[in-house]
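As structure tokens, one chain now follows by itself in the form predicted on its own.
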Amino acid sequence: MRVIEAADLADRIEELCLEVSTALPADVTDALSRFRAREESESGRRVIDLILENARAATELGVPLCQDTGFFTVYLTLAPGDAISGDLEGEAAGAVARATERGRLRPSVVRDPVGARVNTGNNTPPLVEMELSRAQESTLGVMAKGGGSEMASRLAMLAPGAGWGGALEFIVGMVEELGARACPPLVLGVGMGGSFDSVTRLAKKALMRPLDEQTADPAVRAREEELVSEVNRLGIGPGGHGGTVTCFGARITEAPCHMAILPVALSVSCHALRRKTVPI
């Protein structure tokens, strides 16, 4: 057995905190040009050229893709035969207080939710999630995720018998309410099945895989292309400036439910979909 002390992850913890506030992932960059190509409104084709000079921008002077530096979460995989010893929890956000100093990144997160709202001042505490899992190597991730995304995302308890197209019609009907409040173009993150618990954080985990990696299941992987599709109808475009790309990427995670109940959560990101992965 491995055992992984969570004090040697602090800083790659710090690294890539700093590494996804500042530089925007190759498969997003790449993903973007592609849609570019597909966009057929000359102002909508200005926004995806503004973003992705905004994006080289920020690498080449070190600075926050966005204003609004997000929320971080912290993903710890375990492979059969790891382990963490430590404070976990504690290590983590460490390292964003650090990183949050580095990088001169907003404080965004405040405690006391309903009542006072007091700023922690450095980002903290994160959110840390730990799973194990059998694939061959553990793997570390970090995702910063802003306050709009957040505001757009939503969860459905659906019945078992609406399926696929009734999944499909609360996904693009959220997104057509929200319209341009989650700064499109958008990649959406969903979760079905689990429970109402588990759902949601299936959603959000969705979007830590990369856009050009195929689904494995072909299933699946057609519900992503229908549903990047049928957003893209919807024509609010870049930035809300009316278009044809809504939409630049779906992924979609799917777990076993209760046969009486069908949960689907959406978790929406802006263009700017800060998240990294590497193997520990």
Contents of the next structure:
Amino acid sequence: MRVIEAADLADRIEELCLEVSTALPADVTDALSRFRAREESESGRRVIDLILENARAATELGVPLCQDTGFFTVYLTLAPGDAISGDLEGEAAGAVARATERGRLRPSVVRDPVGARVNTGNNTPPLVEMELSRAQESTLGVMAKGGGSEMASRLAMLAPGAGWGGALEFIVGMVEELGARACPPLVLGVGMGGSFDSVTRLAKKALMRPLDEQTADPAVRAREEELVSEVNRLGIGPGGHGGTVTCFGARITEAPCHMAILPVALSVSCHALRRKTVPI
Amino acid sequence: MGVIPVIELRLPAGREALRSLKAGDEVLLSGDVLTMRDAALKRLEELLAEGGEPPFGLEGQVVFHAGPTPPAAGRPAGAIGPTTSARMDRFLEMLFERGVAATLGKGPRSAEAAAHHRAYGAVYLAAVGGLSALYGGMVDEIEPLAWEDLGPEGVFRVRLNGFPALVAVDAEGADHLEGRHSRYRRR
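Okay, that one was the form predicted on its own. Can I see the form predicted in complex with the partner chain too?
Following is the full complex, with the preceding chain placed first.
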């Protein structure tokens, strides 16, 4: 058995936080460029050009892609035979605080949510998600998610009879209602199945999956394609200024669930899908 | 869109100066705006309810729904940009009653917000969310004005220099974005 010391992950978490804040991943810029060709609105194409130009400027200047530098989630996935030792939450919080200082990130986290909402000043605490996996190697991932897109995310507990049609209707309806506020073009992370608590994690973690990675199950792949195509009929467009590209990717993760329920969760990402996963 | 002439505006400019703007016009903003977002607007609401007065004037101002990052790369904000305005629709009438001429933000507004724009003759200017590394280069100065304890949600005077935006709701209450969505809708 390999024991990973949490303290040994701190520097890598800090570097990942800094990298995702200033550099848009290649799979995201590639997908944006690909969808630009499908945009019928001239102003929509111009917005996509500006998004790509913004990404180049952020990386070149070393400034954040967006003033909303987001709420950080740290994902640790342990492969069989690996274990973690030490205070991962504490190490992750320290890493986020140092990245906030070094990267000149905006402190965007408040405590006492329905009370004084005092800013913690350094984006702590991050959310730490640890899970076991049967994958070959353990991984460490970081996501920075903005408040605007998180506000457009939703959960529905559907009846099993609703099926994919009902799930699709729910998701497209939510994007129609809230998508223009969430900095489109969007990437949609969807969870289906599982339970009330796990389906939202599935949806958000689906956003970690690269947009250029082909979904293994052909039925799920077809659903992802149908979702993108249906959302792009809404007309919201890049920047919400009207157009045929409201969404440039969907990632769906499914899980077994109780026979009485069909949980469906939508985790919306703005065009600045900021995340990276590395093997450890 | 490229053929629409861009209107250059010096700010602050009162309601009268902005009244001729039409939904869909493209503008380039230069001069001073005040940042106010969720926390500052809530504090203003509480202060006014107690009969207090804010330590800054709002008459004729443009309120920018934004919370900048700290200074970086030799500029006053590394990244700055609009946040979702609809979230602050509940505070809109309060701002218009205090003489605010326009809000600058992003995204669609509620139907109720459009009615307030018509009633007060104010306008809503929309920028694009998530272009904040570029927008950071269009800001000459940022000065904290009040409520620094709110951190990035405090009130800052921001001096813009050629900041592009779209007139999304004009003083007649006409909503530009709504029309744009229907134009490309295929359902």
